[in-house]
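Listed next as structure tokens is one chain, alone, in the form predicted alone.
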Amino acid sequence: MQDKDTLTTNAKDVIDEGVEKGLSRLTPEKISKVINQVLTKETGARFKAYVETCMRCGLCADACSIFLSNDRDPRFSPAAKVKQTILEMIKKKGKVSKLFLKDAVRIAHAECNVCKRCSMYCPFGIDIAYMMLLVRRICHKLEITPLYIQDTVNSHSATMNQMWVKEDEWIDTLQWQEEDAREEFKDLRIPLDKDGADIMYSVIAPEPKFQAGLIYQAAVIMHAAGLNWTMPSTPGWDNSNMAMFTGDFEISGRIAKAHYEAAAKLHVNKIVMGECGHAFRSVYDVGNRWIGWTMPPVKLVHAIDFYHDLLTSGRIKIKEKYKKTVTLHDPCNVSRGRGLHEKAREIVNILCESFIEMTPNREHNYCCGAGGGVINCGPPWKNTRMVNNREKKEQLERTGAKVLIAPCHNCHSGLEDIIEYYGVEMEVKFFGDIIYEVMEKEIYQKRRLK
């Protein structure tokens, strides 16, 4: 356990190989050219309105958990982050130094989760997340994106998944999980490339890479509910999208397109996505727009919506409620970004005996501190992330709960880091973990294919 009084960010001292090498290649001419190109060619009325409207009132400050975690240091307020980055670029017409750019990388990639909580409290509704993503776009075009998250984008580009999972490895993992599950449910299948199925189930690449048991659980839930479902064997199965957070819009669009096309090729009625927030954001509200659709071409359902329907309709029955005291983390992208927080609570109350709310909660909840691509910037930035997550740690501790439900992969991983780093006595679970544990299994184990 760390003593919070001894913690310092030392963020300016972080050495990120990708950033350092990128900076070494830059010239003053390249820097000003890229910045001015982005500011003049890739922005419009929205950006101009935000720049000219901000009154520096500071109402956004208390909305930022990173500001609160750093003892209310004014430099960490959302408005200050904009002032220290994009506004300075405008003021100097792109003629900024390499040292300035190194600070801009740190601020945009490690000190902002682009969670949009601050926008809720801005009296003018300024989208500061958009401004920070614009800084990341400039960093991308200058080739000074942090190394670890850039590697995930490279993997997306080469393999259409973020973990360098080869096609045969993906199929082998599904077959492995099916074989294991058949020891419990003899007639269970994980159908591959089933044409005309009602559901295509998609996951993020860390599942086959590190958490294959989550696919096992999903298959059991699908089987128990008697659903007509499938998973694609070819690229498009990974619904994550780190390029969305690095400003590489071109690859971000390719990733979203591959996901939609996998569903279209199989003629499914809808895509059910696993428990991930950023992935949902990328295909529901970002990737679709980049490639020209106001709304996705195939119906998209997040796991919260999916589980809620199964549990309230009785397709999944609960044998006995979960006994440990739980609290619920509201992921930014499915609560603040999609309004699924009430359904999440209905699920908790169906599954669990004892539920304690966090404060604040629902759309006002603090970010996990890992979202927006921050956790994907990797080990060089972990200590910075932990210091910036002190407020979240204190929020968790105030609940006194033994189990933290986090229906999002980045949230799950980031919250586990907080719990380990600060010594919080709490374990993190997905909704799928709880459902699998408490659901009625015996009646489904006796089912046979007709």
Partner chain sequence: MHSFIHFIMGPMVWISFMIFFFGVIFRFLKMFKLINEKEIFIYTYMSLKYSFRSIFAWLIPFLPVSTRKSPVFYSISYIFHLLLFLVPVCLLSHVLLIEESVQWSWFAFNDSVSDTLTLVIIFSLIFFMVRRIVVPEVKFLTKPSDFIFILIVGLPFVTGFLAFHQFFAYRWLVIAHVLSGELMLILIPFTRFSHMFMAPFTRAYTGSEFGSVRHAKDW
Second form
Amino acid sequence: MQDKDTLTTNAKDVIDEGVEKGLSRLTPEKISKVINQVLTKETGARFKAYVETCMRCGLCADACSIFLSNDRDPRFSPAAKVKQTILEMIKKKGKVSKLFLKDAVRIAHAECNVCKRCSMYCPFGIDIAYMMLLVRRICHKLEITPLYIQDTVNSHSATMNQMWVKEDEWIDTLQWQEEDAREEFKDLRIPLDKDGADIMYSVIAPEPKFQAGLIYQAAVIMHAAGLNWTMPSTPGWDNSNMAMFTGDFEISGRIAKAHYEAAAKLHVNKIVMGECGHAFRSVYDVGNRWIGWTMPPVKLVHAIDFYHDLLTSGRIKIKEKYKKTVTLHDPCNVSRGRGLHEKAREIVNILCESFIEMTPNREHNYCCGAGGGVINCGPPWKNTRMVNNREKKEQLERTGAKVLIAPCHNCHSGLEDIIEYYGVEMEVKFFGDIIYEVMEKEIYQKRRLK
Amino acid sequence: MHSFIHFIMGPMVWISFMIFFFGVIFRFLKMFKLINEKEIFIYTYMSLKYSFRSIFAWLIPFLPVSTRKSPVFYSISYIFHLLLFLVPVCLLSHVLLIEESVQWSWFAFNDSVSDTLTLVIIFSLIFFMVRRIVVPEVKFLTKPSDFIFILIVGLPFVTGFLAFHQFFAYRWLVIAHVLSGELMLILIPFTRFSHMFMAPFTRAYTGSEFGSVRHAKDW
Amino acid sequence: MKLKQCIFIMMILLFVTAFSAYSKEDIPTADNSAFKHPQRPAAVFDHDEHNEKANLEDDCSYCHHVYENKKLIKDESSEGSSCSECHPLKSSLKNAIPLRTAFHKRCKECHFKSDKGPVLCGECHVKKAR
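Okay, that's the form predicted alone, but what's the structure of the form predicted in complex with its partner chain?
Every chain and every other molecule in the complex is listed next, the one we just looked at coming first.
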């Protein structure tokens, strides 16, 4: 019991400069004005139905890994998060204190991964993630978003990528990777701005910033598979979208639009994206809606889907199966968000010798604990995040696998944090890492075609 | 006295049904108006196929993982909701009263069956009440009004049970029974009881999103 | 303390009233032998006492009516025959009013009109003391 109290007070004691400074600027008038504006102008029938239909049965609690990680502390159940944030705002007609807002920022930004698992556990299918994003929208409009994630949004806004990558840096990085990869394949190219290519390959900004090797691997896979592909040299190459998670929908829409436009300018048939979950959610499910597209205007293929195609069609051949026992983490945004979990399993079975299922899995998998912009809230929130990820750690440990495949950048970083913090003996890998390791390094020939 | 009884067992029943019926229509009109004003996209994403897929999946006991996580609560809740409709609709006395006034008639349980099922309903409500006090995550979410709701649902069944057994103050029990039943009916469209007709819609929307956009199950 | 006492007294009152109501013996009832499986006890009904109270001693045909071709025949009564001779258990073309409805309507309509007598289920179908 004592432990539990110290944990929560720790979470309450987190000092986030973005939040603190933002709060100091606020006046009661501004608070109630913004809250009422969002609640009356930006919500409709859906929100009303959710708020009025919830019977407070508490069944959503078991869905939330953060609730489970905190010894079933009732304050962490999904419905409790709604009760402590948006319901209170409705009840008080927006007249809430700064102290309340500080808690609301913490709950919406650090204690909810907007993973939508709870909407699968609510008999009425109430979308609590949507309501948490609404709280974040209010926080954004009140300018009390946590500092680190706000910085990524600022970067998006100024550069159209998440990591302040400059245009020349971007091109330079691609050329550097191309040069390195030519040691393996003499004629390998990372074609920039190739008009009319079949595929536009897109990545998230952390790849050129500090994981350039992933671009290398992707180039090798593309080249070996003999594909007609390209990457844009101008803004729009980054598919990530942190604004989507801070409630800055205007910038979120701009980011998605820039991405589609990059593809449109190059007249490609489809966008293939690297192994990232939230980026997929942004361009497949969220960003398109803000700019008025029911479904994305360009065909979007997530890496899992793409690799599945390459491996089952024989464009990429396996030299020797991967030996170590692996387990698979289903990223929320591509399993619960796109149903790619079965394909992911088929890939694992093609690539690896022994596969151990993680439970729960598929649509029911627990979030990595980093998703929904939680990891992007940065160092101030890392300790509370680790505490909130205990259930995930236990889930990982139960598999006993040596290698953990996580086909998502967010998950990857979050899971590495868990492994380091709790001392789990596991190695996190992308599908790309494993494919690169076990594939035949020869160029695919269209033998079967006449 | 007789005219009062006649009123609450005659015209008042129809008035309550009308308020219930028009209340539901009113709520729907309001909802559709709001959708048309602000969230017209809902129609775009609503899919009949996936709406029904989701609703049916959730009607099958223990198919959704969530139902397997809390089997006791789910079983009781499932049976409770079923009986909440069945018992009043198929109660011999109710069927008779309707038959005598409008000549419609349908299947009715034997009195002894209804008696037992009423007890099941009452015990389910007691279970819900205890759960709200005992289970921490539910207790945290519970407001005083939640107990009032349980009371409003329970009243017609408790008074009906007592009246059937003619334990005491028979006439007053019947009057309380009739009035509390009518009260519940009138309150349904305007309170949280509206989940009776709203839940299929929230389920359907989530089911549609999960089915046609996300290609995933939602149970 | 006070609350507990109140509850205790209420419980006693409850039982006393519950059982005192059924202490009468051999209550005369209407003849329900036409029903195969009656679910409720036969309705409490003392023919002579009822008619005395209701001032019906001279007007048997008020209840014991005779219908022919769906028309009431005035001043003709049917005391000699039992209700079930005309009113079948289930409504038929010949007689649309089934026996159970006939009984209920006969009693309740009059009672409501005259503002007297029992009108609720349990006021006629009184449960016998065990």
